[in-house]
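What follows is one chain in structure tokens, specifically the form predicted alone.
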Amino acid sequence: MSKVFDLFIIGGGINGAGIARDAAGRGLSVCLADKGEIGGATSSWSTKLVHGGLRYLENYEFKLVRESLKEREIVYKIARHISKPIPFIIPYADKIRPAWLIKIGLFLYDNLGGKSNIPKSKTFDLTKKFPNILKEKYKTGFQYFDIQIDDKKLTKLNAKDAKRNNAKILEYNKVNKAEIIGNEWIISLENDEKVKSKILINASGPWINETLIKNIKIKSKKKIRLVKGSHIITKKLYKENVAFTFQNTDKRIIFVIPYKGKFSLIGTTEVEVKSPENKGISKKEIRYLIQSVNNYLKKQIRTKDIVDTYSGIRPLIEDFNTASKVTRDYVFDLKIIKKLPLLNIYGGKLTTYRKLSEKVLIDLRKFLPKTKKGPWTDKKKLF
């Protein structure tokens, strides 16, 4: 147990990962664990989506959105193997959205983030485009575009790469308890080893208060509100390589997307949960879901059209609004004990993960004297 290491970071998510990378990019001592596998949990039951959050300008995010776009490019430009980008139809429902309000956040959404290599937003007629996958009544249809990538492999190409500048990543390895002993942490793992470290980093993403106040013994001020997201997967319902946007008279939206080639993805849902535990999905979530496709779709689906589903757990930070509206954004929880830091993640989403690390090792600059070299990750691919 002789190392202190710079980072000791619990989770091994998409923000942990980042983190890893990053830091160890940057010629610093980092070990992170994870309790199972790297990326095997929230980071693999996402959309499949890196995307600016088009639905976040109804809530006035207008700097998540921005961040968002602009992490979609690079993100996009070093992970290229792995994403793509992929055309998104949003059928026009008069009763729910008017044309001038979608027309508008489109025209946001292309412009915000800056100069894209993405294509930018376009209307036109549903009838002659998509004939035969789509109600008559939806006439107009408006299309943007977003990336479509694969979450876990993601992840675990995050914390590849930090492994290859020396990190130590450990997984189905749980931290049973982290102290402060002397002048350093001291982090008991479920093996029995111990590891030193001079910053904790609790990025446990869902479990981040269970982590903090179980493991290192410590009473959070901050409260997160658990929203299971839930997909299900059917095979292929059109042939056209295209995804649609549905919107539902809760202002909800619904996606449909090709996956996988013989596929495809439906989701998300939004249910409050009280436990991170709690991620199957309901029959209510599967009526929601497929009430939605079929108010939209000529070709009608049924539950025995399912062929896999899957949830996911998001921690959001409390902001007393319903699940919908509830910030998608990131916030660090900083501490200083005994002289030591711990910073606590909150929040944040797949496609801000980059630049949510970046923002870490600035916060952390001031503990980490000997940091040798400054942001590097928007331009060296991951592989």
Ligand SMILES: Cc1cc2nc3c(=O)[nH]c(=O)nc-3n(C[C@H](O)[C@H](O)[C@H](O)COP(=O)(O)OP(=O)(O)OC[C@H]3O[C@@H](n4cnc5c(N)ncnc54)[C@H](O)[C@@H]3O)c2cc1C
The other form holds:
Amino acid sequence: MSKVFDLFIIGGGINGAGIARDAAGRGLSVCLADKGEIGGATSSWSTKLVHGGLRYLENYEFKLVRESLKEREIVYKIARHISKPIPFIIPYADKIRPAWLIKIGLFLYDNLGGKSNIPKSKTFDLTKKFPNILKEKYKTGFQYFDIQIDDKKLTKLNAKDAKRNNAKILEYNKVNKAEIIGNEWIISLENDEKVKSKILINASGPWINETLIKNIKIKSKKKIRLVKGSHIITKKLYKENVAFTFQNTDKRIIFVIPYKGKFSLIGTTEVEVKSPENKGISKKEIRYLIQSVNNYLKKQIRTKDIVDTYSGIRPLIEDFNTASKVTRDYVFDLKIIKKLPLLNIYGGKLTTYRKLSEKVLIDLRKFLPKTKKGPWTDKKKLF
Ligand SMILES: Cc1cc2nc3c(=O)[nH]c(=O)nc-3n(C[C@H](O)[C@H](O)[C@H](O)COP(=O)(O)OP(=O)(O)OC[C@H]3O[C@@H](n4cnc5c(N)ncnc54)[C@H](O)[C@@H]3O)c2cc1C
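Could I see the form predicted in complex with this ligand next, after the form predicted alone?
Zooming out: every chain and molecule, the one shown earlier first.
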């Protein structure tokens, strides 16, 4: 146990893997441990969109949407082989949101992120464009584009690139304990190995406070809100390569997205949970998703049409809003304990992982004075 790493990262989800890549590429020595597979938790249970988050505009989250739209452009550029733009149609639904509000939202969505290679939004007649998919009462559609990505692969490619730059990446190796002895963090792993580090980063997603309290033995002032999101997968519901954004009467939205060529991915729900352990979809969530699809599509689906399901737990920062309004932004909580830094990463989205990682390195710069290289991950392709 002689080597002292610059950074030790708990958690190999998209945020941990992204930080490891960025740091290792700057010449820092990095060790990351995950209790499971890299990208095997929340980062493979998402809706798999790199998106600005059109609906966050309704909550006035302009900063988050702007950053996400800029990141959408960059992630599409550096991970083009695992991502593709896909058109989303919002059918106009009477009494849910007025057309003018959707149009203002889409105008902002087209322009907030600056110059873009992704097509702009437009309005068209649904009865001419998709006469066979939607029920006749849906006559007007608003189209915008977002990026569909392989979320797990994105996470794995980040970890792979970190490894290429000499990071030590450990899977199926839980961090049992992290404590300061002398001038270093000593991290005790499940396989009895002990690792030394100057800086500790807690990127354990929905387990963040559990890791902090049980494994690092530090009290957290920041509260996290755990919100389960579930998806159902059916055989392809229509042949056209188009996704739909359905507005529900509770004002929530549901996506129906072409998935892996043969399937449709439908999600998601928002259910508050107490534990980060993933218990999967409930019957109530299944009913909600089916109902939402059946309100819009001519083809009606039933439980027996479901070929698979998955759920994930969103680790959101508590801001005392309702589940669908809680911010998807991220917050850093930097603590100095006995002169050594501990950085806790709260919240975040798949879409913003690269920027989040870059900001981590900026915030830790003063503890790593020998680092010469600046930001680099916006230009180098993932492979
Ligand atoms: C249903 C749903 C849909 C979503 N859709 C989108 C979307 O379309 N677009 C988007 O941008 N974002 C989306 N998100 C958000 C996005 O998926 C998450 O913000 C992101 O994946 C969180 O990554 P993370 O690295 O923080 O957490 P995780 O991926 O959960 O990673 C944390 C890791 O820490 C590990 N860990 C925990 N405790 C320990 C320990 N003691 N020792 C070692 N390892 C430990 C876990 O095994 C895990 O792998 C969605 C989220 C959900 C739940």
